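The chain that follows stands alone, in the form predicted alone, written as structure tokens.
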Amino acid sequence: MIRKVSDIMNKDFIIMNALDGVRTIMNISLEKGIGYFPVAEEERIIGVITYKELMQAHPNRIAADAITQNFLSINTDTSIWEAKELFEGKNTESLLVEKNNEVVGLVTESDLSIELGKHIDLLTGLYKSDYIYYHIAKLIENKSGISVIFIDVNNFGYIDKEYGHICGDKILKEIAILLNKHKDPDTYLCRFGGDEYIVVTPYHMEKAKSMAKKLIDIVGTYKFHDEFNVSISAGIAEERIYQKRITDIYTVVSNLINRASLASSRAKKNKCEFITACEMNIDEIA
């Protein structure tokens, strides 16, 4: 399940009045260890005061003189990935979390960075699968074209057994670097698990096939450490959003990934570069 800001928000905050003195707020900050204060005027949030504003403001001023309007309000159902995009795309230092038009928490960029760190694969530096589920769901909600490329490393078990896990880990890192460097800018990559990677694209099948072919060729011709020959296979599944009414988006996401995964397994078995889910029969993808 995709994590939401309600899972990580800081509930330890105090809403200050616009007429409260900076000195008073500073004392509360030091006493309670709070570094962010929403500021309200006539029950409406007009800004926030962070520890930085407190340090810069004259202690005899009021809160309204020291606030920054550099904040955004979001609801409790906002995903951590959407919060990440807000911090990246907006000049903001904090996100106020609301439920039924009432502030129930806040999220800072540092809070979010700590949480996102839990979703990074330590070996490859790529995000884990939660990141991919979010972007597939977002593309589906936006009625965009969408294809998933599920990538497996061929004969990886043999490499691990014959040359050891250290060697296998190095190969997985190098493949991650290659995929991340050469994937298209508008696509999303994660390490799905083991020797598996997923690339989510906003493309229909033909363009996704071209991208899969490019990535397969790049990995297949790359000189890995100790001159290893490494190859990958891929399965590709497309979701034609405009053809159906979506009622359970996460079931659609899971089914899409599963179809791509099964196609990848068939490609490995048949020793071919890639297979699309539409090339498989009903029994194979059920």
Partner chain sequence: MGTYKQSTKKADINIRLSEFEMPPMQDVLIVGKRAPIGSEAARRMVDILSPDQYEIVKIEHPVVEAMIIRRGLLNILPQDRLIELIMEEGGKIANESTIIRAQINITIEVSKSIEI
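The structure above corresponds to the form predicted alone; please provide the structure of the form predicted in complex with the partner chain.
Keep in mind that what follows is only the chain, not its partners or any molecules around it.
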């Protein structure tokens, strides 16, 4: 499931008045251990004060003179990935989370960084699957072309058993670097599971096939440490959403990944480089 800001937002906040003094707010902050203060004037939020602003402002100032106005309002259903894009693209410092026009929480960049850290795979440094779910859902919502390339390392179990897990981990790391370096800039990569990676593309099948081929060739010809021969297989699934009315995006996303995963297993089994989901029997997909 895609994590939402409502899962990570800080609910401990007090709305202060624009004319409240910084000294008063500081005292409340110390007394109650609260570090987030939306500031309102005539029932409208005009800014936000966090610890940072409290530390910087002169204690005699009024709240209106200590606020940061770099904030945006979002709703509780906003995903953490969309929040990340807002922090990056809009130069905002705080996100006010609203429900029915009422502030119910607050998210700062540091809150979000802590959460995003949990979605980074420690071995490869790639994001985990939640990141990919978000980008597939976004492409579907934007009615963009979308193909998913599911990548599996061939005979990885054998590598682990024959040469040890440390060796296997090094290979996974090197593959992650290669995929990240050579994937197209408008595509999204994650480590999906053990020896599985996913690349989400805004492409139709033909272009996705060509990119999968490129990645397979790069990994296949790369000189891994200890001169291992490592190869990958890929399964590709495309979603055509133009004519469809989608009621449950999560189901569509899950089905798409599943189709690509099954195609990848089939490619591995058949010892071919890649296979597309449309080449499979409907019984295999179901």
